[in-house]
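Next comes just one chain, in structure tokens: the form predicted on its own.
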Amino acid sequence: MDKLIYLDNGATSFPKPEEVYAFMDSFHRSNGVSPGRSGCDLSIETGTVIEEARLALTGYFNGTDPDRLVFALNSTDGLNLVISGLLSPGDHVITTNVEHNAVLRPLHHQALYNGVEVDHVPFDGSGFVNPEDFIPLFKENTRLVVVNHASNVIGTVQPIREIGRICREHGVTFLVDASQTAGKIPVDMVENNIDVVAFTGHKSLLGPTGIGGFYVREGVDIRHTRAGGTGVKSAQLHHLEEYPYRMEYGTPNIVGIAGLLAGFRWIKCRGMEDIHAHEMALTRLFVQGLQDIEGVTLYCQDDLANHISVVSFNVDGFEASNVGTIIDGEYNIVCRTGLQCAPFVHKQLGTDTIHGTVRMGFGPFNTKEHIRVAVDAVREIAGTYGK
């Protein structure tokens, strides 16, 4: 089989819509200048595209002020800015075992260097955290609750609305990592009681790598942890207080923002619900196929309600990495193996001791034929060992 089958959309969506490639190319050729640094037409036009992207994403998150939509390198960069800007020495944080290292590592550094205390809420046998489990963990010094909207390992969408309500009742800031969900399912800050939401552009928003950011609800302020040029009020040495300049530093990734906008436009045109329904139909087909194969273990896939299109599994007798190598080399299928940057998920599943899982993630351009080939590949690998 000569044609590549890409099933690693949980890491980065690929390919992108042709409209994304075309818009990035034309934009960079005609408007590849710094925004806000001069009064020339090109600079103004570039700024217009950036502001259109802010407005579009603010609407998606149901925010109220496009200026509070901050662009960063990706969700990891944004989460670092938010976490370090909200926490002080001696604070307490509640998070979960579902988290990606984009949250776990910044929190670990806060614990190590600033004495921040961190508690982790486990997930149940189906892969969901219970909002009630957060309640006894609140303390007088609890400053922040951080929750991954959907697991990049097991695909479970967490009950953030209920968690957010509990945070509001306790007067604690609620930060949601929407890396896996932004562009795939609704992420409404008002309905879900979210104070800050972080996103990345290169996954379900179908943009390029190197762009992401976060939205900050009015009434929530984040300290400066960086400083630099903004192209605004250059005589002022103190970094600007107003958003978005408060949290943006230096020349932005204008081509990345343009690609992000193009990806979002494509999603709006095709219909986010329809895209998600397509991906979940493929997920169900894949899970059903693997359930019939002896020697294959699926994780938290018994009921695909409140899931995204990410599936983790193992094949008895094989290291996950070896399965990935065979699938790549013999079947030309791209997937992800290992701990997927989420060590606490694997620790709770018990897969940390066997070096993780094989993960497949389905995107808008995958087909039923891709699923058939992938299921057949796993069946042949499991059957070979069985013989």
Ligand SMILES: Cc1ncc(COP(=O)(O)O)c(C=O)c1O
The other form holds:
Amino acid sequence: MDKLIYLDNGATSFPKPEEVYAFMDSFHRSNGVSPGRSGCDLSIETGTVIEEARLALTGYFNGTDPDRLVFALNSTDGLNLVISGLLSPGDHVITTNVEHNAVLRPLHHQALYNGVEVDHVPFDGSGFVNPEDFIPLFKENTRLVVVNHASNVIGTVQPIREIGRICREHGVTFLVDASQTAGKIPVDMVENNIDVVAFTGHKSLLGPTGIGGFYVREGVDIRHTRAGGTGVKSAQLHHLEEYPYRMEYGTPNIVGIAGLLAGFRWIKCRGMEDIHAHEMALTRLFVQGLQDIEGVTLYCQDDLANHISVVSFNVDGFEASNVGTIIDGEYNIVCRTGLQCAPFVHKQLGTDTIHGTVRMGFGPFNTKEHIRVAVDAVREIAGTYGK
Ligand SMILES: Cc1ncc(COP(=O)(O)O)c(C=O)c1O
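Switching forms now, from the form predicted on its own to the form predicted together with the named molecule, please provide the structure.
What follows is the entire complex, opening with the chain shown before.
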């Protein structure tokens, strides 16, 4: 069988740059000890890598204090900590239909157990929310606005600058889920009036799984809903109030943080803009290829100006999962099918009733040849039906 073609970079980037594997390995072998728990050189060196990662990501998000860059397991973990630490019973939240379950489920949990009210702003036919649609939804008890920066289903990048401005005018905390965009395009907290931004390490930041987190702007305080560990001020029973310990619990994922740092360094070295331009050139090629195939429906791909390299489609007469199975079994191409953890996107597109879409996501290591093979595969599958 032909060599595997990995087109599921929307789920996680694969492979990682060689430098990520190499640094994780060497770091684990030479510095795999707890940071900050003792004054020994090894422990101090480990701490230095963690601080370098905090500093790098703080700079990327245009934050000012690396201590407010908090590491967590991934963005789902970070979003849970932020959402549960910000909301109180009776609060109101505005979010969108573009959200991933990493946002929808913590909000649903708050609605169920804490009486939090949640409103969802729909997207237009091209996949973008209109900032003006948020304005009439603000109420006296609105505490939080949560917006997905880029959709993991349709790839649209939301107008966070305008939404951030509106939130600031209303004095409401603005939380951005940058899981798909962090490492791909700029995510500037100052320009966009973002109060908290959540990221995951294993997608566009090209790090391993099991590492992510969030940055909290100065002036925004989040209650800690967990407690314990850290190895700092051990005589004190009350969990630490100061960042980052306030929101970090137990021994950190030092190898994950090292991998994340190596991924970030690789992106800096290659140029984030160049990587994104490469991925979007492949996306254009793929979309153009699919547009020429009869029986293929593309979702929200008409204008790729404010997009990332994620494309959803269906083939007439096929369940999305069947297309995925054929593409995997016959063509050795990895993609994702179904609802992609974003049920409201599919509800609004009407694809929930046909079990979702086929999604492909292109990364820095994909090539034009991969796209050619994928387009040919979809053409053959679409041509098979009805014959
Ligand atoms: C938009 C979005 N938010 C959140 C997540 C959750 O990321 P993680 O599984 O790393 O927590 C994903 C992952 O698919 C995503 O695409």
